[in-house]
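Read the single chain below, which is given as structure tokens and is the form predicted alone.
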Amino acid sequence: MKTITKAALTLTAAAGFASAGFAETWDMPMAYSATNFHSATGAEFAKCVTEGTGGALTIKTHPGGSLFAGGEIKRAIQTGQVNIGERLLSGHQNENALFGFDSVPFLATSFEDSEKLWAAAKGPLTKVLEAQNLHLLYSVPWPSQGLYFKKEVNSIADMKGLKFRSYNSATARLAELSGMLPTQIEAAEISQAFATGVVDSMISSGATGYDRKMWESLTHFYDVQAWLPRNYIMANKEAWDALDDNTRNVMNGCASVAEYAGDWRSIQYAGFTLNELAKHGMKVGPAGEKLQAELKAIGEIMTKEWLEKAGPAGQAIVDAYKAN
């Protein structure tokens, strides 16, 4: 596969380079480790922009929450502390329910359905972000979410009382409805939280489990395919508007290829990481019929609650998604 830089330069060749007399650096905070596929895609996007603008705009990535913690990144971009960054927007659905469209349980459980749901939500979400001084550049899905435990779990009753790592209000609500005790833990803190016993279960993708070597703390992964949350690369809108047309064209070209490459990586990474979890001793497989049925019942409750909070805008997204 061609690198993002080479492909994007082909896409944006007609735009030309930005003015050689203008040069600046944008710091780009990212919540996940440098080895994570989202961070790798972001690093290639940054290189693409830097080379595509002839150095007029240099983007420097800061993975692993090293510049700002995950929960601080969105606000940092909005307020201009940084001009660009990556964030899991569902972590902010308490401020706007639409940010949680990608975390409605069992609404979109495959990569194909995730893309259809994104097509339905992209327009409304972009408008919400612009009103918050944010410009959306691209978005990449995680693989589908599964449940991690340190014991065999066959029903909701087996989950009662477990300390559960949550990363947004949807995961916290899932924990509450299944009798677990949710604790908000950002991605960079996962390994320490499990190693110290702060939490002993979570819902996440195989990618997170592989990146964080969860086999060192946990024993079971149930591939329940609850949803595919998305990461978003966003720029401060004022900073974006201040760029010249050539620079914006290069960034748009790089963003398009990054989204394509990120989607491809996510699909490939899904199978690879589940195999790696199993290779390192974890029991990996689907949930039993009873547990799956109980989870879907909880999903129906959560879907109803989300639609009530999201209102007509949320219903319009679901209707558009189902119409396709």
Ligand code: PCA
The other form holds:
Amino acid sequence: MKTITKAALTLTAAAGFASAGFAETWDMPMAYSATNFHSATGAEFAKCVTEGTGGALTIKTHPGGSLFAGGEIKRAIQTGQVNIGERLLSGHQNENALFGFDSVPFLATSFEDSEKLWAAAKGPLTKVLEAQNLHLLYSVPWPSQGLYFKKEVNSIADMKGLKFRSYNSATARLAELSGMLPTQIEAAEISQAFATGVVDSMISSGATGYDRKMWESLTHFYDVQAWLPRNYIMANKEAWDALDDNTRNVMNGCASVAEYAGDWRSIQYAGFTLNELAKHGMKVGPAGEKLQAELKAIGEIMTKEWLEKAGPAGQAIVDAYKAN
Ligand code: PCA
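Next block: the form predicted in complex with the named molecule, after the form predicted alone:
Time for the whole complex; same chain goes first.
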């Protein structure tokens, strides 16, 4: 299959991009709702590649976890079930602690700092992914993470015993350290999980709260700015290597544009969605001093634990980030 693909693309390139007959389509699973800015950015990337290659390579996005659920996407790309897809890599930090560099509490809490941290992590992360048969194309941050509840919360003590929706091991650890009970649930499933009382609190962005209409189940959003986790668009490395240079150049160009546009969309969506949560009746604002200070203390424990797991490679990312 791969050999046929390579031959087809070589022939197509030789005959000129616009020639029909040897075109191929790559399905691109994405985990978040079609209206979300990550999905919008992915759709533009797909269009850019499809048009840029004159249809020799068509990329077809499948948002909302419709082709593969979030947790399955990375494996699907690695094993070649699909050739490309998007995943929140911190969801796999138990596989390699480096995947959790973007979920270390209070290390990088603004869009600007998230960019700097990404600049420090991109090289090492690209290598880790390559060893897993994955080629990194681009990455876009979520807006900063805040806490959602259905009551006023002023301290960690107020969180004790709550059923907490987590999305990676950092969020599960945060729950444990604050006396809550974590359950990992994909974003696509959370409206139902909250409506049926499986969980009653979570950490996420205003973006996901808006996408999933959290005001239907919850009342408070505390903008604690814990971290900005990132989504990553990755290709199966063998499929990537089998593309001809022209196609790869087009994809690299489209990926750079997507990363740039995605950053701006994220910033814009952050403001828009926090306003929307408030418009729908949620109390949106910063955490009180006591809660924020207690979260910082938990953050220090989590930072120490992450550095222990990530070892010198993790420390090198933090050092490179802090040096800039
Ligand atoms: N939304 C995703 C990950 C981080 C975010 O803001 C989620 O809640 O699953």
